[in-house]
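This document opens with one chain alone, in structure tokens, the form predicted alone.
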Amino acid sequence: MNKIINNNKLLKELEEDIQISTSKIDEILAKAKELRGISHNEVLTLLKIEDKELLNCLYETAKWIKQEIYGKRLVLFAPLYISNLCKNECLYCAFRRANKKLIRKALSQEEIREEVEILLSQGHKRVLLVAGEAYTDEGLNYIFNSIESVYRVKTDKGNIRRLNVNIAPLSVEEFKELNKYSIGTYQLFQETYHEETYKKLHIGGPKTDYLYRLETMDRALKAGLKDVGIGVLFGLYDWRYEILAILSHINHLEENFGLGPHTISVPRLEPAFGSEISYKPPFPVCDEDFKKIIAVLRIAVPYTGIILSTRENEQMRRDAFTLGISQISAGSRTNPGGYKHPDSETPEGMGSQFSLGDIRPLQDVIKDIVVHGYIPSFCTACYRLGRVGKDFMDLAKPGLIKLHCLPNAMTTFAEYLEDFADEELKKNGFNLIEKMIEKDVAKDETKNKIRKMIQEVKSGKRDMYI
């Protein structure tokens, strides 16, 4: 029985008529204010805007909130895909089992470090690690062995300081296996909430268990993990209904075991070959309602992060900085070995999960967030400090992690400007960074901290943090 999210009652509500008016839009904008979310039933009510002005008004909302909570940072990092293997059909998804033209591929460990070399050379510290839910004769230990290749790799550049993952369900006991290794948030998405919708695109292999999927991240907090991501491919079912979804599962995390999950991610549904439902999705999302999806879960859930991928393209990354994102990936590619052969992305077919709408490579992404006023971020100071799960969210809700994020956000800048970026970046950059310190931060004590740090950096030193 599913006892986290009410079909039925999701689908009554989203059919009742709901009277907008500017006073009532006002007030619940108002207490979003508080720092503390809002209800159920205030957002459907925001879910109902179509007022431009009111969307401003929301959009703005959004804006104040995450630059609150967060400051005016992104924090970024590149998807390492080690695997398109997968036993499931998925009717959306190019790794899909039936996809015969598909290249498949599982990387060694020697690939996997080469990846990782690529990486720390281009200037990245935080990767996503992913893969097909099918592995090698391995097994499970083909992840754990991958997850420690990673690690390992040590480079004159740096090496990668946190690594997330995003690979197939787990039973409690192997959650246990995986929670023995040094990985930050376990991220898992359920594609679509919306049971008969999912049971229709999901035709065979494990996936198609609905519960089983749902009952995920249970599972991982019962095995003591701290952080856990989830999301929504949003296109597949009403975009509407998928919020209130997300919001459910929220709720129960937090009835359940105290917190919610450390991250929402929002992707579209994309091209993908091999899958003429993704040319066509059931339910497409326009930009506009890309933009109100965002802001909404923003302000629902103020004090979780919020991650935008490559699929959307330049101008819409630069329109989700201001709504609420938190976090980016760049430079990206979305098959095995694709950063030793960045040109294996094309033609179709050569074992990537999805087309890219953002095929920038790192310091060109960089250089437009700078000229627009964001710090990136590559910290990962809380993970190592041990500021997880129940520690962050303490910070996280009343505002207070930007106290730390902010500074170190601006140490890890200082060390790709010293290591990675070109004459223009670099003098753009650490002006930005001196802007910051003087408009942002409020004690001097506090600013004096940060140069001092940012002046070590440029002396050599590597891993600065608060």
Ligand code: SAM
Contents of the next structure:
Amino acid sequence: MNKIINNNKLLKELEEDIQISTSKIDEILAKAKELRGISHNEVLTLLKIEDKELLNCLYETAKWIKQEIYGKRLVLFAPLYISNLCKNECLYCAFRRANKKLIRKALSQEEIREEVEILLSQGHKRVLLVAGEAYTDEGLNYIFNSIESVYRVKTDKGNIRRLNVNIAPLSVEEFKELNKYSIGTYQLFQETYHEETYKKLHIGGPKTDYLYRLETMDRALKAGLKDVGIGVLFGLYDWRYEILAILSHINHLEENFGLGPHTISVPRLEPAFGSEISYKPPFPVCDEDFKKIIAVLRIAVPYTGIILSTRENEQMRRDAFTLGISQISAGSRTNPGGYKHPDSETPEGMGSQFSLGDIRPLQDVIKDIVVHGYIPSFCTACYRLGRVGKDFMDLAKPGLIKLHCLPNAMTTFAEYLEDFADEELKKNGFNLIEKMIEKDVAKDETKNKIRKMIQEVKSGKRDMYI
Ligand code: SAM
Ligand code: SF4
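The form predicted together with the named molecule is what I need now, so please give it after the form predicted alone.
Then the entire complex follows, led off by the chain already shown.
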């Protein structure tokens, strides 16, 4: 039985005629600024805003919250696709098993090493390991071996310091096995919480089981994982329904495990080779609604990270940073081996999962972020210091995280500037760091501490965090 999503209730609520008034919205947005989230009914009211002025108030509040909690900081990562073998039939995805024209590939451990070396040479420190649901003859050991291979790579530019995974649902016993490896967040997207739509779009393979997927995070947390990330593939069903459903899912996790998700991902459906639906999304989400999604989520769950991928184009990514995104991927490829062979650009040859909106290399993305006054962060301190799960949330909620995150963002960005940046970026980057120390760090003692750490990075010290 579905104890997480009350489908009839959500559908009925969305049909209700809610009166929107400026005073009502003002009241909700004022409450949002207390940074404790807002109620289900208040979210429902925000979802119904159409008026341009009220919409601007919504955006301004989301921007204020983003700045208050996260400051001008953006965490960067790259996906690492290790395999596009898959036994499922998700109608929107190029990896679906009936897509016979797609060139299939599961990287060998040696090929994984090569991919990681390339990511390290670009400056990445955090990767998200991604795979279709079929893992060569080794079964799940293929994933475990791959995790070990990623961490094993050490170059003169360092090593991967945090690896998150986005792989198919596991049983409790399998999650216990996965938990023995040093993973950061386990991510899984429900795709759509609307069961009827889910069944129409997932027509073959283990992923047809809606409930098994929905209860994945329960099993992960029962098995002892600390950080889980959820998400919806926007474009499959009514985005308003999906937002209410995400919040129901979060409530369920908080009530049963005392802990919400570490992150929410907001992928939008993109064209995928061999998938008709991907070119004509059943419920297309326009840019304005997409911004609304990000702003409402930021307001509703202020302490949960929100992740945006390179599915989105440059301009949307810029808009999204200010509205509440806290993590982005950059310089991504969605085909196994895509970093070593970026130019095999026929759709079949690429073996990619979907097409990308932002194909700029990492350094170009960073330059753009810096121009807009954001500090790119490669920080991995929390997870390495055991600030995970409930401990992370306890620390995050009173805003203390900012005390750690901002200095750590600066030291890891300084490392990037020293090791990878061209002269122009180096100059602009260090100027931005100094400007931010002056403006955004309150105590002189902390300012001095950060300046000292930056100096040490300039003198060759690496991997500094507090
Ligand atoms: N195979 C596993 C699964 O489905 O959960 C894990 C990784 S899957 C490669 C990662 C995610 O890609 C899926 O959860 C889905 O949301 C997203 N995806 C699939 N097709 C897409 C498309 N055409 N556009 C954008 N995202 C897509
Ligand atoms: Fe396979 Fe995941 Fe693509 Fe579905 S979304 S076809 S499970 S890779």
